[in-house]
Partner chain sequence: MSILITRDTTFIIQGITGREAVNMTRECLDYGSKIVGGVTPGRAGRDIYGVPVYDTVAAIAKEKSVDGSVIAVPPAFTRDAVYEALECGIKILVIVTERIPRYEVAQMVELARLRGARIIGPNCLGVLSPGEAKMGGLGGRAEDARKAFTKGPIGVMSRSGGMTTEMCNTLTAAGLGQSTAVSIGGDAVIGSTYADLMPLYEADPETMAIVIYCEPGGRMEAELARYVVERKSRLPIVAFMAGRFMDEMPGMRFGHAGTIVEGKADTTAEKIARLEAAGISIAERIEDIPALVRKRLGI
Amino acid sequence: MRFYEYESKRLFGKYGIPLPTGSKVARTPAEAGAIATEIAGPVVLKSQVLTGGRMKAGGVLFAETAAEAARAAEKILALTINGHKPRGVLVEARAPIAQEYYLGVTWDGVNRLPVMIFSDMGGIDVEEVAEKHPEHIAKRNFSTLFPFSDFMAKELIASIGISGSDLNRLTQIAATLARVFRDHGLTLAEINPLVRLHDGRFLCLDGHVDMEDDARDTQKGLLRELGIDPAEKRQARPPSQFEIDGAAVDAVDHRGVAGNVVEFDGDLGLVIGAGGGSLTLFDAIRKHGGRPANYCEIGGNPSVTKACALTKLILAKRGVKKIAVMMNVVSNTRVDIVARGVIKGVVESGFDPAEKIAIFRIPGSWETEGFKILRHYGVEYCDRSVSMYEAAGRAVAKMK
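The form predicted on its own - chain by itself:
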């Protein structure tokens, strides 16, 4: 779940990470003008969208007066950036910058630990810094079990030659960011740029936060405090209506998972699952030249009603020609229940299961009963002797 910049900064502000003066969101030009009046100085106005490229698209403007700020906000609020309409305009005081830094905490999938990354070259992609200027970047993994100490942050920052009062001030911010990351189930907490002003103070000029989707339940209090609906799902863009409807399918019935979907523009609907198996199957569909209409997870023994509702949702999506129902070998999900739910969904959508289901590959618990149901409706199915990759290939072949 991705936060807007203003939400990220509200979270950072709760922990005392220094922010620019103002740092409030305006929903109208008049509100932007009022915030600029409070700041009583030059301001920067930034479009609040869940995408990059704001500066190049004209989504970041500067103003010297409240009247200029209102006019700039009017332009930004009318601007669509990469297909995203702004949720508002962040208005902050402009800061005289002496030096830019990068500070981020994310998840290191190789070492299976959080990693803090720091660079004295902020304002550009950290990947580019790592590639072209590796001597300006430092990384350190840390435990999820033990507290993150200030000393660990100080060692990291000092390793690229920073000392004195700058080191002390940066240490405090870095250690705080690690605590924000750990406290709230985040997958990314990033400040870029983190800037030093000419008077020696440091400010978070831009911030990004991604929260693990599964953390939304435990973080309901925080989300409400930040003005975020805990039920809202976002990634690098606001959720589509299809995705909102998918989440609703999952929410109305506690049994199993069915409805955690991401929308794509293909023509093959996917009902897939089994942990990493769903990712493998999605990739296999793409590898065979297929065009997924969605990424989806199903498992944990969802009810017939839930599997049926998910199937109907996917079939109702414009452009979907067939669906593929595939999982790894499962012990926690009854094959016959998924088969009943999917077929019920296809029939209630007005289609013939034999025509609409490209392939059914779910081997595991109660598979004999499940395969009997599929045979009755003439649906092509396969057992575990057919690999997930091959099953994906069969599904794609039926789309041609």
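Keep in mind that what you see is a predicted model, and the values were worked out from it rather than measured. In this text, rigid core is short for the largest set of C-alphas that superpose within 1.5 Å between two forms. Positions refer to the first chain, counted from 1. What changes on going to the form predicted together with the partner chain:
- A displacement of 2 angstroms or greater separates the C-alpha positions of K356 between these two forms, with the rigid core held in common.
- Here K322 counts as shifted, since its C-alpha moves by at least 2 Å between these two forms after the core is aligned.
- Once the cores line up, the CA of L313 ends up 2 angstroms or more apart between these two forms.
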Given for the second form:
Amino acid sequence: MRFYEYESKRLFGKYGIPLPTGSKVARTPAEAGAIATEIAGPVVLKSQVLTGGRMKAGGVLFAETAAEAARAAEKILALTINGHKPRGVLVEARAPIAQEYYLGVTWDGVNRLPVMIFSDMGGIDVEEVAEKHPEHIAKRNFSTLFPFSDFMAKELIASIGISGSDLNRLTQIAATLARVFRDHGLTLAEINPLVRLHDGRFLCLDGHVDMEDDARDTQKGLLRELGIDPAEKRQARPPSQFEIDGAAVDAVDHRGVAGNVVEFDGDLGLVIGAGGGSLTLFDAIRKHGGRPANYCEIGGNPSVTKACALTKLILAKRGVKKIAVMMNVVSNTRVDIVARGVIKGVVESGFDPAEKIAIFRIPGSWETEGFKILRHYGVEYCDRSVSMYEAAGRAVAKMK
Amino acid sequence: MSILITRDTTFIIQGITGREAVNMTRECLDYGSKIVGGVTPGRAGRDIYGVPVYDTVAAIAKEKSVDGSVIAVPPAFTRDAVYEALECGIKILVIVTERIPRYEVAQMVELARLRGARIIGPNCLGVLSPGEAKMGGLGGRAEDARKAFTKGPIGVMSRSGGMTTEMCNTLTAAGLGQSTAVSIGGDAVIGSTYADLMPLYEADPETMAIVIYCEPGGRMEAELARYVVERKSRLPIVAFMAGRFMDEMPGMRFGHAGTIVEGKADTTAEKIARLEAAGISIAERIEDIPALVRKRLGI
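Other form of same protein, the form predicted together with the partner chain, not the form predicted on its own:
All chains and molecules follow, beginning with the one already shown.
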């Protein structure tokens, strides 16, 4: 879950990482003017959106006076960037910059340890620095079991030739960032750029924090403190009503998964198994020229009620002509229970299962019982001798 | 032969009285696995299908020799259960629990390394050596597992539990049995990656080829490609890549937590290019896997 810049900075500020003066969010132009008056000097105004490319899109503006700041805020608040409307405008004091740095902590999936990355070339894409100027970048893993100690950050920063008071000031900020990462289930804690001003002070000019979804339960206190609704999803785009309704289906009871859906604009509704099977089937449908109306997860042995509610949701979606019910060979999910739930959903929606279900391909546990039900309703089904790819092809063929 | 487990491997199930764990106990026993005990704190003295339940791992370890443990406790208690098993000297841990915070997974993996133990998972279905034993929910009921998995020369590794069974079933239908199938787990940080398990398959004289299931996200495929090139692996590998559609939708989450694409190196297109450059064959469809394996083996 990505944090807005202002939320990231609030978290950093809590730990004492130095921020620009002001650094408050305005929801209206008048509020922006008031913050600029408090700062009493040149300010920068930044659109609070969960997407990149703000600068290019005109989401970052500068102002000398409060009146100018209010006008700039008005422009930014009206501006949609990559489909995202701003949550507000961050107003901060501008300061003359002597040097930009990069500092980040993230996961190293290969070593399965956190990694701290530091560069004296900040403000630009760190992957680009790593490629073109490897001598300007340093990395170091740290333990999740043993304590993080300041010398680790110091060694990292010193390794690219930084010394004197810069080294000591940067060490404090880097060690603090490692603690922020450790304490809050983060997958990324990044300061870019981290800047040195002409008077020698360091500031976090822009910050980026990602928290893993699985840490939300243990981080409820922090989320509340930052004003983040624990239910907020924050994917690459805001969830649609269909997706919100899907989550409600999943919340009905704790058994199994059914209702983690993503909406698309096709005509073939999908009730497809969770995890890898769903990725494989989604690819197969597209390869056959089919147009999925949704991505969906169902598995972990969901109840009849859940499978039924999910089927109804997908059938109620505009433009859906038929549904395909498909999974890989299942181990713990019962074929008969899914069949029962799906058929119930189709019937309760006022359709004929034989007509509405393009194909049913779930082989495995309790399949004999499941196939009996499907036969009774005249639904086309197949066993494990028909591949996932072929089953997807049969479903797509029926759409023509 | 097989890797990780044989018919003689003894293991316990932590969280054995949970609904899913009770089913898993039945399935594993029916398949021939040697489950020597179960743990649920406060439930000592009961039994699950004849498997005695204890309060602590130490209580079992004092009486019996224990090679492994399946961890099937809720996410909030998983780390403690894993530490308990590691401190009792257990060397192979299968963590089936989903939704464990990444930091805690990294802590378990780090302690396992210090203790010379191996973790499979989390968020996985475990390990199955056809005709030998199964450790975890992989393959489901013993009768279903016997349909999908058969003994033979192919090593199988998969980030998806369900697709492990699907691929083995396809291999079985084509007359290609498996040495050991491992559901390695779908999270971004896991105990054993493809590259971690390769040396075990290399050392197994029965394994002649490897089949893997891949997804977008993470550096695991790149690490395998590097391993194969640097170690000059004797084993031909066939890979199936799912989730190709995700390349068009960066930042969206589909399926496993590990599939979130964060950089260019995580996309399926980039992974396929890397795997191919290392001499790994890419199957377009699951049903193409057996023919590709035969071609690589020259049979």
